[in-house]
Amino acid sequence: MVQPETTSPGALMAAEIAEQPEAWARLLADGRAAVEDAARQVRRRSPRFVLLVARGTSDHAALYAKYLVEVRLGLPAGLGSPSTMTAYGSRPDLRDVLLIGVSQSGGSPDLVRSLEVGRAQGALTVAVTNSPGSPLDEVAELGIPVLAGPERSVAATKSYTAELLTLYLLVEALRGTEAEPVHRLPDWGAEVLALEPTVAGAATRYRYAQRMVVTGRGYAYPTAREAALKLMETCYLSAHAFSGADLLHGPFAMIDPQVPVLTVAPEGVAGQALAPVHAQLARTGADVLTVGSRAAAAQATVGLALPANIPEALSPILEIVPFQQLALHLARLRGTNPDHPRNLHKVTETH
């Protein structure tokens, strides 16, 4: 593959927000082996519970894969603090827990330390990130490489829908079965991609935005909340991401026509859940891009429609992607360089 020049505001990001329907079909070719075989391990601990840790966009993979446990698997999932065993020095008893640390690089300290404690503490650790070889990858018991390639923008992205296939794919393991037709999800991506004309037009209505608001329910929260770092971290602008459930709550009350809000309603359950959200916004005159089903796009100031009858779980790995491409057009927009947003590093070390 040509390297894009550097030199360009956001080339690498546009080049690695391309390049991801070829990593999803290269983590369907070459990835199920390492799951299947983590999988086998996992059904013969038998977990109980599923805690996962992770840290800025892998969090929100994390928040996805815990849908999926508990929607899916029927077990109880969480997200784990690890400052409680780093800061706070806890050692809970894990015993029958099964412990996922997502990174994209496997370098954190504090994800680190989290699986090296779960791990003595009696749980059963798996290690899913971009670093095959890293430290979380050396000290998890089993280790699923995403196999989304080097990423060299600031900003994640084919990382981040590769964390969110690869956890799709440990959970269908898990449950032996298959039920969406996962192997379309390359030419599903090829079509949101081309989303990307509608997407610049909307960069330019949003261009001096300074603060928006972005909702979404169940399997489509984690889009709304990746959606909005994406957007902070690119375009140095206020995103405030909430359930719609809690939205509708106080949050409501900073809703004006001045506000963009951004909604992820894809088919299904989430979109449906939804509803109640979108008609309050249309009372109150907001100005709306939603992402989702044909229907509410319709519905949106701006919509951007998803290709048709895509499964609910499998909606997430393509419905970020156009919130990447505004967040890429709107930095170059506002002068900013997505590639190298200020202050950030590609490996943010916490403790």
Second form
Protein chains: 2
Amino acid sequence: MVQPETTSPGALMAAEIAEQPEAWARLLADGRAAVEDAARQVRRRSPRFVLLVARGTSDHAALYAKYLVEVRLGLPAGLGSPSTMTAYGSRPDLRDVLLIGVSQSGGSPDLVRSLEVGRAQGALTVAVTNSPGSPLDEVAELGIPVLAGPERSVAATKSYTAELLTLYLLVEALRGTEAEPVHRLPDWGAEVLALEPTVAGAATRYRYAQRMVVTGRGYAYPTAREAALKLMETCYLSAHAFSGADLLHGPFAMIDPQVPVLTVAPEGVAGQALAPVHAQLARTGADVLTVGSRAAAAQATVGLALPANIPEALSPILEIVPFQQLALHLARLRGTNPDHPRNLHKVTETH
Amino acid sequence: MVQPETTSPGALMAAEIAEQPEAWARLLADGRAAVEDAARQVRRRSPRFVLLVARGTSDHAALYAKYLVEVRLGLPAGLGSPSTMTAYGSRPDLRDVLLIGVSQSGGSPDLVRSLEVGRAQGALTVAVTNSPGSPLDEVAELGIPVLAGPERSVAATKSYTAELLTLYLLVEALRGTEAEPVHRLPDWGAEVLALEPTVAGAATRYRYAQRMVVTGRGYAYPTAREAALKLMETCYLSAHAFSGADLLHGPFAMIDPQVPVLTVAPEGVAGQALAPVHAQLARTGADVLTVGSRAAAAQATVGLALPANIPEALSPILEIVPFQQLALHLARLRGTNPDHPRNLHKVTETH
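Form predicted together with a further copy of the same chain structure, per the form predicted on its own context:
Below, the chain from earlier opens the complete complex, with every other chain and molecule after it.
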């Protein structure tokens, strides 16, 4: 690995984006034992409900896991609101509940407290973090490291995709199968990284944009959320994510040709379910950038096609990468430093 | 009731905002029997987990109910993603689950299908709608009408607060108590409506704003979400809601004195929990409008104080009202018609 030039704006973020295929390969080689060990202990407890708690970028990984749990494990799942157990002192009955905390740093006090209370209330608690030995890891019954390596840019990238892959492996271990050829991820990742010159060119289009809308459905909705967060924290623009369905229930009113729209339309159900949204966007004359299947990309103003035949459940790990690159290049064009956004620190302590 | 002049922009929305105290009084007088009957049947089944499904404005009512269920019923709760059961064909094990669909029209096909599948998978299903006899009401085992009366403005107002109050009454009936003096709501509502001249004056401040950030925590977070949606759909601006905690995890980077911030800081835990956010906003020199307690309002650039001593659990029913008025007046100033936003219809059909 080339040592990044830390004085150049976004050097850390650029290096960490590029490292992702390597991080996934490491996780696939060295991370499975911890996942399988945790899965064995979870199966022994036969949970009936799954709750996930997380903040920021990790909350989008938790949302991806929620879809996997509902669709693949056939269990009802929810995203917990940490404040109910912290600020409001709620003590819910969590027997038969699997409570998963997801965090890069493992340090946010409200998540630590949620897992602590959850465990006392009968939940089986699991910490998925990039920081073994962190407070979240310590307080949970089971800990699974995502093995992304130290992340130094404030804008999280490799820890996000490593969280996604870890949660995918956990769900597959719980159902005792592995439906997708995960070993191909690093190669697919290299192909997606090669989109960078096209993304860098597209970034100039948004140099003066003040607001953007990002949309996706199903497994691709967490990608839309995370893409919007990257753009907000690195470019200081108002990037607003909606599920395709929610967009049609109200927020669509604010879309006109002056508001760029970014869509996530991979192969599979998520891309197909976005068809009515694309049709409505076309009627409105909206300016659309699409990351997704060749067919969807071909119809957009700016199309960024993913490699063909990527299984939908793995697609979120890959489809976020062009958005990370877009955030990086747009931030540089706008003269901000995505490694150190104003007003932010790497570890955010919320209570 | 005075018949609104339907040709004046926002006449329907204005009338429906003003009708709210009357709608709450009607619900308190005529709606309790249906709530109590439903509560009896829910108690008989002793659910262990609560799922809520909804779209748009009703999704914010569902989020309020999620907090109530977690804090007051001590049950884990989640917001369902309808697409997992519709687009992905998931068939989760929903025994011991209470599945509540919330919808003004009761007509969205994906919600109807979610309740249909949920019922077949063992959930006890309840429809909370403003449309008895609607498809959602028909497909659910139990139906509770919110009795808001016909809502004609595309921007939902009175159906939202009636949904909040219905869900409050349901949770209180389930735990067999009623902690707050709900009978005072109509009077408090009249006091809040009287803020209108101040709100109308404040609206001029945002005449040319392109983007806004709205924030609240705990019970006040659904208010922030709904306020943002009203502003988006009526004023076509990018209004972005964050829980106070999530705001500090990334999006805070985009806030500077050019981005107006609206905060919801009622008396109680939700307002107290927002203190670190207010402190950070002050350091950033942000322009802040606050709806909430007298103390919080006094510290804002524009303060809209609610009546004193409103119990926190009821506060969301009241604190949304000034935001509805703000959306109405700002839309008029900007020359749009909030009764008929571009690109939207009253009933949105998503699949």
